[in-house]
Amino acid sequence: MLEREAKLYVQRNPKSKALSAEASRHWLRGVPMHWMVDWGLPFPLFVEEARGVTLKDADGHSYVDFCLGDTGAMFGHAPDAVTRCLAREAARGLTTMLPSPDAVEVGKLLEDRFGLPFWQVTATASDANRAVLRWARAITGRSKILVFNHCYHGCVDDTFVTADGGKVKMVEGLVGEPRDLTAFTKVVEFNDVPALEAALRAGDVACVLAEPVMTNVGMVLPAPGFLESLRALTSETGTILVFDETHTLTSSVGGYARSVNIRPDGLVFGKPIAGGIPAALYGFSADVADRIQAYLASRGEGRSGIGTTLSGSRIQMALIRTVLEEFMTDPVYEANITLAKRLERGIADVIIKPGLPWHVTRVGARVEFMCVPKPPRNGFEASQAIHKPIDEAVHRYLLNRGVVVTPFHNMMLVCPSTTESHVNQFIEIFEACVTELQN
């Protein structure tokens, strides 16, 4: 299947395939960010147009997008709400490196969205995530941080480690680090509550970093009972407490630690907060932001190598404003999740009318198989149970018919834009593929 589909691709698409060729002339790797080419393809596709969830590429094929940017259009590409805030704030100007009105309202948006009083904004979750630890090391003096096993944050580089063999150790593909970032974060295993609780007892650890469900390593729920011990652990021994939620955005208006009634010292997001324009947020709780501020009053004059020019924007206030406003609600959330769940069922019976050994996992709005027959306890478990050749062949099987989902993993979102009629596209589609790999 893989070399048939790889074949079939080729045909179906041969302007993308001039255009990778032009394009290798002046960019890395032929593409402008150099994940575009982990597709498993024998070259990019070229999108000319992404509305709704219907995306057209530069050979005249149309596809439905259950990848939505890989959580960035998680509300749809270019929905109405965002096109017309974005024609009417841009003649009004993008940046001026001073506040806007709208920043008054955004903030009291997402203290009611999502529980804490104080907030800054980036360009990206990798930023936002960056600037936490930062913020973590000041104002606790201490210069570790803890991470779970295959986390993932974006491109901070403290996070890149990896516990896996029993020894902690740099992830091999990081390029370019001088450092021994071993010195600086600990690695356990999501859902180890001994070995969390030995490692934190040291009373070193400035931070924990942690998606409230691990997402990049196919979906890793938090055992019950595992996220209560993480809150009342790092409390007690004076650590700071953030929650990623970038990925799990999906789960609920105010994310999915606040879905389960934990409340975390900080947070981190970013991707879709602001319709697919580079934005993303961190928050504190009062107590921190207090702790903030008497750091900044003890030190002396200079630059606190927090943040940047375009941060905070005109044009990011006014698209973050409209997203809380428009599609962080109740009612889309509800209604992605009802789709999601139809999507859920389909993949199940796909799987378990063969009998086959798989798995499906939702936390609201993402869906993920995986093809092992029980959902993996950690980090490890996870990256073991990655199937590459059969996810690939999945994908490339998809989408020549079509489909497009996310390429590093099994993953699928629901969006205001996607239908019923979409979803069943999607398991008929599923089902034939998985047909054809069992013969």
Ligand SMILES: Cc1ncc(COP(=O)(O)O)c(C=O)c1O
The other form holds:
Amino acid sequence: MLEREAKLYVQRNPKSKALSAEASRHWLRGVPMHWMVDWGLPFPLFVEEARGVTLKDADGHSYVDFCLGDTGAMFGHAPDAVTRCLAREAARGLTTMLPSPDAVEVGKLLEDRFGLPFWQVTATASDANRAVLRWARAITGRSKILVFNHCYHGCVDDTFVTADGGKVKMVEGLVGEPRDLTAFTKVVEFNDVPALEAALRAGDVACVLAEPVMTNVGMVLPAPGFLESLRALTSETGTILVFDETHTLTSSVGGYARSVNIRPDGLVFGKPIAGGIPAALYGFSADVADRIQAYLASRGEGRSGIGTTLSGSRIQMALIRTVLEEFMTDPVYEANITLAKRLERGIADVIIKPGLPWHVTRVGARVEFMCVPKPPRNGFEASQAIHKPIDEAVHRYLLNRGVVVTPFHNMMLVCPSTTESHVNQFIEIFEACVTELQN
Ligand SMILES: Cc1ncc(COP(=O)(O)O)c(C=O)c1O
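If the one shown is the form predicted alone, what is the structure of the form predicted in complex with this ligand?
Shown next: the complete complex, the earlier chain at its head.
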């Protein structure tokens, strides 16, 4: 199937093929961002247009998009409220390195939606994570951080460490890193409370940076009580707890942790928060804010090393306001989640009928199937469950028949433009694919 679908893809996409050849003359790996070629396709699909849930490629095909830019377009591509805001505000200035009046309302909305009082804007979630690690180290005076095995928090150097086989080492394939990152990063398995406790009791960890549900190695749910233990242990050991909700923002207004009543010291998210233009946020508690103020008052003159010129720009603030007002609302989430449940049930039926040893998981509007019978309990188990040839065969099959899912694993996201008929279309094609895979 892998080979046949690759051939079909080549036949169907002569314009993308020609564009790819041309682009290779000037772009590294032929694309403006080098992992755009990592979709398991013979050459990248060139997208002419993305509106709502529909992608149109250079060869004139239309696709139902369940990848949605891996969450960057979580509220749909170019939704009207966002394009109206852009048209209205762009002519009045994009960036000034000064605050705009929207800052006042956006601050209030952020506290209302996420429950934390103080905020900062960055250009990407990777930047936001880097900033929170710096602040946490500064205010605790501790150098180490802790992450969970097989986490992903963007291109944040400190986090590229794993503990597979019990040995802490830098992740395979890391490019150009001259430092030994293991000197500053502790790694434990998600859902392993004793290991977490042992790592934190030393009292040398500034910050635990964690997704409340792991979403970048398939999906790993927190075991009952795990997030509560994480909260209790970080509090007892004076460790700052930061939840990276960049992906789990799909679970409910305010993110996953808020929906299960766990209050972190800091929160990070980016991707869809300005409707798809680069912007991210980090928020922190009043206690952390006081400690930052005290730290700043005591430090000498000089560059903080935190912040970039385009962060907090006029256009980011206007778009963040629009997204918070128009999309981060209960009715929008309820509609998405209802449809995501339908997608989850449909996939489960397709898997159950032939008795495949696979399973499907859903967190809010985010659905993931994995080719193992039971949900993994931690990052290591999840990493072992990824079956690249099956994933790629399925992705190619779906793409050649008009449906896009996230590359690297099997994530599907429902947005306000997704309809029941899109979901039915997906299930029908997925069923045909699974039937064929079995024969
Ligand atoms: C949980 C999480 N945090 C942070 C990031 C980084 O986002 P960006 O690539 O927009 O910096 C990602 C990207 O996939 C992510 O999944």
